[in-house]
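Single chain ahead, written as structure tokens, the form predicted alone.
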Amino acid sequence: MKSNYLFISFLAVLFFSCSKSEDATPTGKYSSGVFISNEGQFQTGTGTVSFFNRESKTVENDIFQTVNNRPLGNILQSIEIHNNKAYLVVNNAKKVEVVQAWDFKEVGTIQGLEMPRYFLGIDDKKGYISQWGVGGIDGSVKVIDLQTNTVTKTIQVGKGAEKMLKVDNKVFVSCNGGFSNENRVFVIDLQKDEVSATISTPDNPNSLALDVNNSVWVTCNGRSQWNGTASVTVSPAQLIRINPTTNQIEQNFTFEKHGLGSLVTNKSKNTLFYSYSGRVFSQNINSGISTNPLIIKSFYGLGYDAATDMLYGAIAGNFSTNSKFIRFNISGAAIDSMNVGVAPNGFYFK
């Protein structure tokens, strides 16, 4: 009896070290931090990542190179992390290469793309990839096999598709017109991984938050057009909010000309910090439009960390040689800088 009992026991024991094992998380190099992603030179260089250290206040740059010893394609446009993977888009290559998050080696490429910007993860076998297609007007979301990283189904949507935003069984798809225009938001759906609805906008919708009430919001570039000698307004910018169960456009901000860009939330998902003309906003989501700037600086792309409650700004620089990020806190006074790749763009909080 006593043998039959320590059998067992050590059955049990290694039942649980086992399961415990296989649940872990993987830790390595990279499993807490800020990865920046680095556009590079259009057309003659290849775009990097860095990785950004909150304890050491290090950077280490072009992270890829480094691990798998080739570079990683011409222009980085966007990094998202889903299942313990990187997915770091590449736009001019037409490809997504597939990492380990933790230490940053390859595991696998998705082909078969065209203009790709951004990836979101849906579960554990999904995925969908936005991408601006041929001519940079033929917009469409391509839907992932994440076990064998092809693609499955091709999703037609408005021209320049861009930032996708999932919302319990839907996801919003913005259409930013790519090198044309656009004044749509669609949503597909996920059990059909069909467009279920078409949402009439402003013009140019790019970025999407969700906030604390479960709301969409999404800032509309606007339309411009060139009179020989400047960048005319056509139609303003407008930031708008969107009920995700009716489909339907419940309130509009209208600004004075157009250029509204990247768009954030803080972490209670109460306050919204987007970019335009030029200036850093802040503005509660029960509120109207600011007019007084929390930062006066331009920013190729804006982010913002819940770790710190910090906000980050993308400097792009000339998009020839080694840029910046700069740190600052939300009442927008900057706490410091560190020095990137070339035409920082975008960062992903870990």
The other form holds:
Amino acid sequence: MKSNYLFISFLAVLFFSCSKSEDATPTGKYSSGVFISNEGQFQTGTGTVSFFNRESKTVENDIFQTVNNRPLGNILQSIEIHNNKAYLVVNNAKKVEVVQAWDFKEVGTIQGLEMPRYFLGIDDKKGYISQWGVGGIDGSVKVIDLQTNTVTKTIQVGKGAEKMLKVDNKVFVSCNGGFSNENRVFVIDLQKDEVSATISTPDNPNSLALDVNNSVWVTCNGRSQWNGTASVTVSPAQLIRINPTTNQIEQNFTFEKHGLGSLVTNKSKNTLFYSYSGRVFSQNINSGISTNPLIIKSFYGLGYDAATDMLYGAIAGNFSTNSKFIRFNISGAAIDSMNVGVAPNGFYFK
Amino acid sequence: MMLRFVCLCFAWLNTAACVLAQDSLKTKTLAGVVVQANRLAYFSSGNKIQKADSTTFSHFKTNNLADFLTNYSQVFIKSYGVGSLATPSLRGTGASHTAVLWNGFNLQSSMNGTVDLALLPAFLLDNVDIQHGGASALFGSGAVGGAIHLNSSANFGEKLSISAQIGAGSFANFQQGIKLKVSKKNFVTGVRFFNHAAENDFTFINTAKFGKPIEKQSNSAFKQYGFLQENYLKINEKQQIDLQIWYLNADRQVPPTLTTASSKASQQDESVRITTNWRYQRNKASYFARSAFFKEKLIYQEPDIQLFALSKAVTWIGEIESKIAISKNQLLNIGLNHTYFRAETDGYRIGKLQNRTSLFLSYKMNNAKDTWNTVVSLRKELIDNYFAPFTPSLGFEGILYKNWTLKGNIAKTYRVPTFNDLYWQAGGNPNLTPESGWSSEISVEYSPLPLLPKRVRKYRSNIELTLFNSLIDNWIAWLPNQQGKWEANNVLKVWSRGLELTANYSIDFQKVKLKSSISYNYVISTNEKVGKGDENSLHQQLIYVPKQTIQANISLIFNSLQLNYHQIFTGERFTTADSSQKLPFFSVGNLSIQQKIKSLSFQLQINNIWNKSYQQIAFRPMPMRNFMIVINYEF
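Form predicted together with its partner chain structure, per the form predicted alone context:
Let's see the whole complex now, leading with the same chain.
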């Protein structure tokens, strides 16, 4: 009996907190700022989340552990915030940890995943999680019931299901090959949760961005092969533009070598930023590839903060000790750098 | 005197007399056994050496070498869990800086430089000697932090002996062993078989999961079996030849960590090791010729990431050595070693070869009373087409005053890059040079001999303090280069220093025997030079090197009842090179009770008796309190 009461009161608390969150956006320590996902040490380590406060220019490291008194899990791949909840995709732990975005208190865990990569919120009830699947070659998108944090459906897509982009009632999924190679972008009908089209692309499309004209830009990494001493380009990288209505490729830029990714846009969505061959380039959506790099540095993750119009570059370092990110202005000049956790790979700007 | 003893030694094939004579400064004796006449006994002057006697070793018969060393030695063992990979660290050095020698042959892998101590069952070993400090001049590459010497031994002229043991313990842990030995006047032959399997599915609190659930360890089963076949033959009064064949097969699942969801990984190891040793004794000199052949195979599989990695390695070692008594108090040792390595792995499918030839020389001098001795050793090693650093060492030991002894040693150390460091694609760097450094130490030992009542039959107590200091330069580390690609480079310089304090106390009354020891270690091992971008690690303690550890043991023998208790204390260890993350202090106690009834002996082991939750490696849980019962029958 006693446990019943406890359970009911637990439900009541849950209900209360839910209804409260629906009424108004709650505020807390982490209401405004930048979340940095740090992969953590491979094999035995844990991923961590750092929080950067833009006003005080201070970083608080490992906020998940601090708030919840437990490690997050091995290899934090990405952070996404949807409906005031932060979804922390923990790749090697095969789970997504769900926390309240404003104070990072744990609310649940999504399990039943295999090498999950990214989360995309669809509406109040539904979310998508891309994953590489067993062996890193069984790419799919898992449909998640956000009320129960459970998988309700699996949509098979190409190898290495990676980034997802919602455009009207479609979701574009770039499939970067996982532990193999792939040359397709999948289009999912988000009402039916089914693949409605596949778009043939150059090799290994890995990141996506939407521009001001509602066009979808895709970076395709190209393909390389290990010849025994170095990795040589088999097919070069390409940057393509897709018309989301017709699913047709409308424009195509070819690079010399392989190695293109981390596509982000500026606030007005008319400039693209991406990494190519260990450098960062910017490109106006109406012009061609620039030969002059914006930043001569290799980043493990790239982000654009629309609130301050700054470019953030994550330095992975040695993957075993704490590292940093650097902030740049839009002309590529470094402003400052902040120390974060082990192997930072991405940002969420809030 | 000395010469006579040396001659006696070989004539009697290195029976206890030899050990006694040569180790006149070391009070421990190994009564009645034939000990391999290796360089450790004669030329390791000045190093701190810990010998594990057979009574100490006997209650670890169902464990592996890692378990034994964890409880009994100052070697810090980094274990991934029960039965899982376990590597040694001595005096703040890395896993590949401690040589593990079996019958004098180095077992360190040519591929990664380490020895997995979990694959060395105590059942197959008779003696373990731990040599602290640099010993590269005597034992070559890899003996940087120290060396662990493993020997099996035989007694001539005994009767047939057969013993069998079975054990059963928590988490479906079962083991069986049988030993058979025929011992004649001129011939000893023996064989030991063992089999060990465990589900190892212990429960633990998963502190890394939502709600901190109690979970059962998964994918953690292991099985091991193998045999050791030994033969010792006295050809005549002057010559002896022996041959050992050791086969081992292990199949281990690799459990997940607290921070990963699950694991399907597993590892299969198979090895054949054959060693042979011939010695010939003349008046003033003795000659040795030995050879070893090792064949190892390792398969590591991780289906989740489509990984199936097969590694194969072959090692041939040939060694000739002669020991010459120049005069009553001068002994010279000169030897030549040739080692051939061949290995292939996923990282270098085309097999890689290496030939190493080394010339080594030791000269020992002692005073007339043999209360002082000093040893100079030199080694020069050619690796394919380049030379390893010239490696000298100088050691001394002697009686300072009455019950006080003093010893010291200074030695050059080196470690040849492994095949993985050199050839692994991508990132292996064929231009690596050997790591090299200096190691020095000084010890003072005090052995009080108080007036004892008559009922005391034997008494021994001593306290030993050792200070050490070592530097290893060109330490090889894998770090991302400017293009973000991982690459092996000679980047680090590690400075390790500290102290070791050991006290032993044992006393035998007519019915009761008490034996106890306690060791305290303080090790500061820091990065003094780091690669670009690693500035955060400068002057920081090496990962997984505790600054402080204590091992305490007490054993009580009352008639046929034996009680042993071990307690270890391990200080906090950093898990990142910049000291930003660490594991907390832990302390674990183990109890074993053994009762002999005629030919039967019963042993109860209670491991982790205080039921502590701890981790040796970050996020790898260890079992809570668990039990093991062993029954041994001697025919």
